[in-house]
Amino acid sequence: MTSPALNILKDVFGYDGFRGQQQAAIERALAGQDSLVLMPTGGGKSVCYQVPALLTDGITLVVSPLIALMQDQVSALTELGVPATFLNSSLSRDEQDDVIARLRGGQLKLLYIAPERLVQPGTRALLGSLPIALIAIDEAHCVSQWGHDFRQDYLALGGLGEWFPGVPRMALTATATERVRAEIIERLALTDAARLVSDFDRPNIRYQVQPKTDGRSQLARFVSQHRDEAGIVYCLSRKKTESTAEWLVSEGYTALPYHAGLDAQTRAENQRRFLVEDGVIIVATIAFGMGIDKPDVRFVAHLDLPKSLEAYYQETGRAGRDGLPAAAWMIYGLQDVVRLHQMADESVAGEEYKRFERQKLDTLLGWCEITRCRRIPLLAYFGDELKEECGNCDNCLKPPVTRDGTEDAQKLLSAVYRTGQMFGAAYVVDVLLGKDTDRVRKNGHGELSVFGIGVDREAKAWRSAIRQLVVQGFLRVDAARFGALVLTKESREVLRGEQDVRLREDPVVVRSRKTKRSASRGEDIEIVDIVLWEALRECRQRLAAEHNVPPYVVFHDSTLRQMVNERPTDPEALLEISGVGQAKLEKYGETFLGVIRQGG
C-alpha cells in the first residue's frame, strides 16, 4: 500500500520514488516538527516542501532570496497544475491585492515571499490571518554569517518560531559546514530540529583543475568540446565577464554576460534566454546562479578561484542537474591567490573573520593542488565520506606526476629571502632565471649568489613551484605587500635539509583536432533515435514558448532521452516515464506521443 506523500510524488510530480532524505523531511514537516535538510544542488530539496503543502491544509510559505528564484519555481508549479504564487517587488498593486485575494479566498497552497518582504510588519498581520501550515526557509545558508553568501535579511528569520507559533519549520541549503549547521539552526531558532544530511556527491560532474597559463586558449580548447550546449563561466570581476562573454561570441558561440552593475533589465533578459533557449553561454560574477535550476547545464567553468570550496561546490553544482555527464573545470593562479587575498584584508569586517576568510581560500587552494582523487576530500570537507576513488576527475583518469623538488624549493625560498622578501613571483623568477632587468640591475640582485641559479628549468615551472610551495605552507603571499613572497617558519627546515618537498609536474596540454561529440545527446542513444531525439526537443521548445517557460519546465531532457529509448506509444506507458505526472499528461501527452508514432 502506497503512501498518500508517494502518491502525490507520482500523481503530480511523475516521480516513482522519493531521493536521499527527502520522505524523512516530509515525516517530519507532516508531524509539526522543525528540521535542517542539506541536500545537493539539484537533489530535490523543494520536493521536500511542495509534496506536504499538498498534503496539508493551509499555506505553505516558502522564503526565497531571489525574485528570480521565486518566478522559476512558481511556473514550474503552475504547470504541474499546482495553485502557487509569489508575493514580492516585482508585482504592480493590482497583482499585488489579487495574491492576496486569493490566499484569502483559500485558493492557494504555497506562497512564494523573499525574506525582507515577510519581516514588514504589514505582510506579518496578513499572515498571521492566514492559516500556515508549513514555512521553508530556502537557501537557509544565508543566514550564516561564516557561511559563503550571508544576507542581513536572513536574520530577521529567527522571530518566525514567536511569529507563526506552532507552524513546523525547515530550513534547507546544498552547501554547509558543521559550523555553519549549527548556526543556521541558532539563528532560526529551530526548535529540536533533525539534521537531515543527505549523500553530497555529484557522481556525473567530472572534475577539472589546471594551473592558469593563457586562461583564453585554455577556456577555448575546453568549450569547444561544448558546442551548442549551455553553460556557466565564471569570472571574477565585471570587466572581465563582459570582454569574455564578447571573445566567445566572436568565436561562434551565443555568450551574455551577467553581473550586478548591468541594468536590471539587461540582467533579466539575459537570465531569460539562458533559461528559455538551447546552447546559451552565460559569463558571470557570483551574483549569478543561487536558485537556477536550469537541469541541462552542461559545463560550469572557472576562470578565476571562488572564495571557497563552499561556493566552488555551490556555483559547480549548477551542472547536471539532471543526472546527465557534467563538466566542473577551472583554471587558477598565484595573481587569484593575492586578488582574494587582498579583497578579505579590505574587507570591514572584523579580524577573525578575515583570518576565517584566508583559512577557507587556503583550503580550497591545497585542494586545487592535492594529486588523488578531488572527490574524496570535497566530500570529506562536507562531512561526506567516499571509500574509493570516484574514476571521474582529472587525477583520477590521468594521475599527476610528482617529482622530489627539495632542490628547487631551497633554490626558491633562498631566492626570496635574499631579495629581501619584498618582491611578487615574476620578479623572484627573473632572478632565478638571471634576467638582467632594469628592475634587477636597480636593486642590485644580479650580483646575488641567487642569480640565475634556476636556469636550468623555464618560467613556467618556477611558477608552478611558487604556487604549490605557497599551498604546502612553505611560502607567504603578503597581499598588504601587493603579493610580495615571504617565508614561513616552516621553511626554515626545508632550507635547512631537514625536509623533503615534493613537487607536481604540471600536464602539458597538447591541442586535440577531434571534436568531440556533444554531450547533450546523451551517451546512450543510439544514433539511428537523433532524428527522434531533435525532433522531441524541437517540439518541447514550441510548447515551451506558447506556454511561456523554460523548455525544461516542460520536460527535462532526462526525460525526453526515456520516450527516446522507450518509444511509448500510448497515454499510460507515457506515464511510466520518470517525470511523466498527471498535469503533464493532459496537458501535452498527445502531443508527444504523435511525435513519437512518428519517429521523429
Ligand code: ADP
The other form holds:
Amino acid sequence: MTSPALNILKDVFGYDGFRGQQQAAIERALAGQDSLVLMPTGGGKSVCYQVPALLTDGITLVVSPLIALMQDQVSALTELGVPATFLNSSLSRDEQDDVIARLRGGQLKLLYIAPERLVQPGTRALLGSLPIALIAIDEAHCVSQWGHDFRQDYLALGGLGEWFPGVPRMALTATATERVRAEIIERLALTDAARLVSDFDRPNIRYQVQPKTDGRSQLARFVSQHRDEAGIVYCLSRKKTESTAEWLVSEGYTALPYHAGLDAQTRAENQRRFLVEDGVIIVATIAFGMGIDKPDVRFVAHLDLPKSLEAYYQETGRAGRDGLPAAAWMIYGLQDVVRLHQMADESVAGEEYKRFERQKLDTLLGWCEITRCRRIPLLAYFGDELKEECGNCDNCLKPPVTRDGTEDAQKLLSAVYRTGQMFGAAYVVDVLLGKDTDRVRKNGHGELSVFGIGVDREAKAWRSAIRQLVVQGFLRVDAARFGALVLTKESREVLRGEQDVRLREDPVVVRSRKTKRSASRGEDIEIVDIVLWEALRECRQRLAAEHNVPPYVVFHDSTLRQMVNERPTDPEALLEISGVGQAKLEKYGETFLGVIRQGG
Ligand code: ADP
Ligand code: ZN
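Okay, that is the form predicted on its own; can I get the form predicted in complex with the ligand now?
Expanding to the full complex; the earlier chain stays at the top.
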C-alpha cells in the first residue's frame, strides 16, 4: 500500500511504516478535524503533525512548552531537510525579524512557538495573516490543573479555535488518566475531538523496585551494570542531586547535577553534555526531563519516590525511546512516604486537591509493594490491558516470596496501640526489639507487655512490615503529627484475628560481580562486529560535531546497529535501514557506506 503520507514517512523520515495511531492522527489532521493524540513517551508523537505539515500548503504551528525541546526538534527537522524554525524569547530581535520574513515569504513548513508568545496580540495578528494549516499542541497536559505539569500559559490556548477558525488542532500528550484527558479537551475547547489512544506499553523497559536500605550502595550496584551508558538519576532535593553527582564522579562515572537552583548557564551546559557526550549520567530533580528526547537513555533511577504513578511512568518513559533494552529502577522507604504526605498536607491547595494528591500517593505505594507483575497494573492504571505477565519486571523475573504475617502484624499493631499511637516507625521498632533507650525509659514503655516481643526479627524486617502494612491499609502514617503511626479500622480486624495478613520477604541483596558492559546488556547484543560498530559511532560523532548537533540527530543507535548487522554497501540498501531517509542519505550516505565498505 502506498499513500502520500507513507511516502513522506519513508522518503523524509526513513521509516517503513506507521506506529500506533500515527496514521489515524495524520488522516484526521488532513481532513481538517481536531484530535487528542495519546501516546506514551517515545511513542512517536511528533510524526503525527510533522507528516501532515509536509502534505499541506500552509504552515503548521507547534505549541511547545520548552525552549530546549523546540531547539532539538528544529535541528532534527533541519537535518531531515524540512524547513522549520522556532520563535521564542531566546532569539535576538534580528533573528526574530528573520523568522518573520521567512514566514511571510512562505519559506517555512513548521513553526515551533511557546504558548506565551503565541497568545501575544502582535503574534496573533502576524499569524492570522498567514495560511495556517494545522496547530499542534504538544505536552497538552500542561493545561490541566490535575496533571503534574500545569502551566498557566497553556490556559490561554483555549482561544485558538476562535483566533484561527477552521484550522484543525491536534493536542498531544503522554498523560493518560481519564480526568486529565477530559480536561484537555474541555480547556482547549477542541471540537468533536477523536481520542487516538496508542498502546501504552513500553516492553523494552524493565521495571525494578526495591525497599531502600542503604541508598548509595544500592545505587552503586545498579549503575555498575550500566557503565558508559547514559542515564538519569532522580532525587527529591537539590542538595542531594549535587552530593550524589559528586559521589558518582568519585566512583569514576561522568555525572552532572541538574536542578532549578543552578544558574541558567550551568544548567544548559550540563544538559548539552548529557545530550552530546556518550555515557553521561545526569542527577536531577524533576525539573529535568520534559522535552528531553534523547533516544539512548539506558536507565532512569529514582532515589526518592516520585509524586504519583503517572509522574513515575512519565519519568521512566525517558529511558529506551530507541526501543532497545532499558531499565527503570527505584528504591523507596517509609521516610519518602512521610515526606510526600507532609508535602501534600502543607501545600496551599484546597482540601479536595490534597485528598487527590494523597490518593495518588497511595496508588503509587500500592504499586511499589505489589508482588505480582508490575506491568499489568501499571498499564491498567492507564486504561490499557495486558493479557499476560510481562516477563520483564523484577516480580516476573524473580517472584517474591510471601509468608503469613498475621502474627507479626498483630505484634506490630499492638505496639503501636500500647504506645499511644504517637510515635514514628523508628520508635515502635525500638520497643518491639526491647531497646532500652533514653526515650523508651522516659516514656516508661519498658514496662509494656509489647516491649521486646519482636526480638525474633531484625529491625530491617520490622521496618519492611510497617511499610507493607501502611500500603495494605492496616496502618496509617499521620503526616500532620510528624509521621506518627496510627491504627485504622482494618487494623482492629487484624488484632481481633478476623483478618489475615500476607507479608513479602524482602529480597536478600547479593553483591553482584562486576559485570562488563556487554555482558550486562545481555541477549540484546547482536553486534558481533565491535570494530565496525565503533567505527560507525566515531563517524557519527565526527559528523555530529561538524553539523553542531547531538550524535543521535545524525543517526540513532538502532540505525547504526542495523548497519552493522546488514552491512549495506550501496545507497539502495542503505535506504532500507530504518532511520535513513532521502535527506540523510544525501548528506551522510557516502560517508557511512565508506566506513562499512572498509569494514570499520
Ligand atoms: P514522543 O514525542 O512521542 O515522545 P518522538 O516523536 O520523539 O516520541 O519519537 C520517538 C522515537 O520514535 C523517535 O526516535 C522517532 O524517530 C521514532 N519513530 C517515530 N515514529 C516512527 C515510525 N513510524 N517508525 C520508526 N520509528 C519511529
Ligand atoms: Zn512483569
